[in-house]
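Take a look at this single chain, the form predicted on its own, given in structure tokens.
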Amino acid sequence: MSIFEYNGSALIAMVGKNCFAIASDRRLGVQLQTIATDFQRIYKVHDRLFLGLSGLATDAQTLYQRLVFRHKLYQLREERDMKPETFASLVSAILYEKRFGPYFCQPVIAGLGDEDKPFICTMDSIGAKELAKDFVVAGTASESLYGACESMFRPDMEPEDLFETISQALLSSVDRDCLSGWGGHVYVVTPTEVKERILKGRMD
């Protein structure tokens, strides 16, 4: 078993019309044993920028703390919040710094940039960015997430349609992966509000 699969995870970010959604499962396991069913994988950087970290849970928490520290320094120096593109470059640089002993994480970054344009991207454990205009996925359920997203995604969805689509994609995909699941956690972000919802899924 790969170290990336040790705790299990499913992460997905999807773009809508001037909005985006980011969702994750809630299971924390040690291989096939479930430890917690309310684990947080998505973190708020600021009101228009969210970060999801799949992979090894301990590395994810360590990396998040480093990123919060760097973002606060940026806010003090620049007196503004980081743009999503800038934050993606920061995450990439921090991961590449540790390329010979990497954080075993696969980040998913989602945010609203200038003129409320949604930005999503993911990267591997050494910071190689993969930008997308529709959706990005990460974690142990990524193969089934790709299939669900390919079939369900439509461009320019309104926030409610986007929530429905990302939730169905997540729930149907984690049922096909025994290392992730146990409900879902969804954020839908528009220029004016952030909606957070908890999904109930199969509890096995």
Given for the second form:
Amino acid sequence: MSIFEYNGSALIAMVGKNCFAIASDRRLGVQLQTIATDFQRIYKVHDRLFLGLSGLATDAQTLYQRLVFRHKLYQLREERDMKPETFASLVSAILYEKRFGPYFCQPVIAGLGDEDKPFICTMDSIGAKELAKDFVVAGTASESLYGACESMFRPDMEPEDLFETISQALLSSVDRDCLSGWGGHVYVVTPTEVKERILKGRMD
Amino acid sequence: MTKQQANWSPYDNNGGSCVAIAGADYCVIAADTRMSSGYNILTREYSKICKLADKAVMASSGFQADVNALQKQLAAKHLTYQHQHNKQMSCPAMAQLLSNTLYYKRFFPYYAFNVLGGLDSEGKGCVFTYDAVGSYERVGYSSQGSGSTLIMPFLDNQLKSPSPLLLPAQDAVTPLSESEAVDLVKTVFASATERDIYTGDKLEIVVLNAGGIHREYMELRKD
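Would you generate the structure of this protein in the form predicted in complex with its partner chain, following the form predicted on its own above?
Everything in the complex follows now, all chains and molecules, and the chain you saw is the first one.
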């Protein structure tokens, strides 16, 4: 079994009309055994920037701690929040530092940039950025997520519509993957508010 | 001294995806027409769909040489059946035959991932899905092949088949109309073509209903 499939994970980020949504499953497992059903995979870096980390859970937590540290330092020095594009470059650089002994994580970054323009990107475990205009996916269920998102996505969705779409895509995909599931965690972010919702899906 | 490993495999994977959906009085079977080997495209116009009997149509992805051998075997056995029983095989009967034929080669399998679609003796749509060694199940819809992991979750979402474990047993066939099911198949293949490199070129759709067999084609992305 691959090290990326040790804990199990599923992550999506989707772009809407002046908003974005980022969603994850809630399972933490050790191979076939489920350890936790409320595991947090998506972290808030600041009000307009969210980071999801899939892959090995210990590396995800360590990486998050390092990135939050770097962002706080940035805030002290620059007296402002990091732009999503800048944060993505930071994550990429930190991952590539460990090129020959990498963090076994695949991050998904979603944020609102200048003029409230939504920004999403993902990268592989050594920092190769993939910018997308519609959606990005990561985790053990990634193939299923690609299929579901490709079929369900429409451009310029309103926040409520975007929430429905990303939730349906997440739940249908994790139902076909034994290592992810046990519900969902969805954040829908607009320039004015952040709405966090928990989804109940098949609890297996 | 480490054990010597074979550097030649009798199998190859020619890629592609197949889908079948069962309706109240119809069955839709579809597959793309791309045949590949590794990163090369061998042809853009290869049919993966084979009519086994009047009411049973099979779509197979995997190793097409094995698929052809399998189709030949089934055609021969079907001909014998027709001589002996003076009628065509029904779809459930063909389903069992396919399972037995696949298991016969349990220790050197046909590298073929099949979906069998057709009409049962009541005229209702039926779809059977198989693994490479003949394990099969009657379902409301299924997909196999390189794009199946991309296609299945969306079919689950749109067709919401009830669990086969429920009592009393609930009908697995979809309440969608024939044209809605065909549209769903077209959508699903367009999405799979975007993200799966082995799926594309053209989509072949076969619809079986009381009126007979109807075939149509749709262009897909060629990259």
